[in-house]
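Given as structure tokens, the chain that follows is alone and in the form predicted on its own.
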Amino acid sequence: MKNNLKFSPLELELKEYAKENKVPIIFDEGLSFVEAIIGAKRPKNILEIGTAIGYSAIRMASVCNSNIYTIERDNSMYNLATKNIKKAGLENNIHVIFKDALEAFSDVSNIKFDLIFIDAAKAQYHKFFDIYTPLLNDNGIVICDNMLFHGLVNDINNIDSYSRSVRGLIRKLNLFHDELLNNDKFQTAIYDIGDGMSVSIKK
């Protein structure tokens, strides 16, 4: 998938600090297949759950200036964040959770959303996506990535060779995408861009 991304300094410097320091933040091609539907859907309200450096919501909230409520449980994720929102001049439109996503829905429970993106720690997808999603507009729109795991949830039956923990997971997200496609509520689709997106649409 092609893209015409530009990055600003600031912009860069997150991306090699996440590089330099094992950071996990969205793929290219990811990014430009969410900036595109933020594009169309030019959301109000944006909940991020899994902030880490900032990077995906500083380029979220620069789309259409919307306003996002993004949630971190890590302390040094969080303070790298908020300084990191404040250097691109977005700190009245990003507004950060410093909580565990399992915790933090009264945090943001008076708040109506458009748009949900699902990035943090992949066991608990399902669970972010039931506490959430009653928050969520009708025509609303979930975002989950790493939805593929680096191809691994594709070869379910080849997995053998990882660890239990790593095991465990790959069947989670497995298992969390047949929820998705038989949720009668949301019309979703799995892609294969970056590592695996789904987009789940509120019926």
Ligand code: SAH
Contents of the next structure:
Amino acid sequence: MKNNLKFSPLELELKEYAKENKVPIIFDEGLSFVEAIIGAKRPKNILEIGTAIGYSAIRMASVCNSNIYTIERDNSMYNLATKNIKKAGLENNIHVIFKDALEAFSDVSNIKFDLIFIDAAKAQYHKFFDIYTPLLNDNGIVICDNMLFHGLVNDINNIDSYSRSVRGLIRKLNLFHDELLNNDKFQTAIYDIGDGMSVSIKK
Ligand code: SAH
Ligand code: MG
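Moving on from the form predicted on its own, please list the structure of the form predicted together with this ligand.
Up next: the whole complex, starting with the chain shown before.
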């Protein structure tokens, strides 16, 4: 894939930090895809599940000044994210909620979202989808990252050599694919972009 993404010094620092510390931030390929959707859709409010160090939130907020509500359950990630968002000067745009996303519905339930970006524990994607999509506006979009799990989800018959927990995750993601594709309230496609990305548009 070719793109002309530009990165600020802070964003380059975050990418380097993520690489050194194995924080699974979004790949450039996925990022350029998400940024294209945001640029076209111009969402007023975005909900992100899985902040990590704030990298994707900072990038998404910068496309067209959307408000981002982003949920993170890990204390050290939460602290890094708030620090980085402040450094980026985006603390008025990006609201980090320090909670497990399974328990944060009431923190955002008075807000309507144009875009939901799910990028947290893969085994819980279907729960996140069910909890938060009632807050989606008509024609709102749900994007899920890491949907192909390094290609393994497309290769479900050849996963015997993986650990029990990885096999369990792959099966759960595979079920979630089916649920998404069978949900007729959404038009869904799963793309082989980055680590696999689904786009579901609320009808
Ligand atoms: N969106 C980030 C990367 C997120 S990595 C980026 O691209 O820059 C996934 C993050 O989700 C991790 O920091 C992990 O702690 C968090 N997470 C996983 N399950 C969660 C849950 N149930 N609730 C809140 N955060 C969760
Ligand atoms: Mg991801």
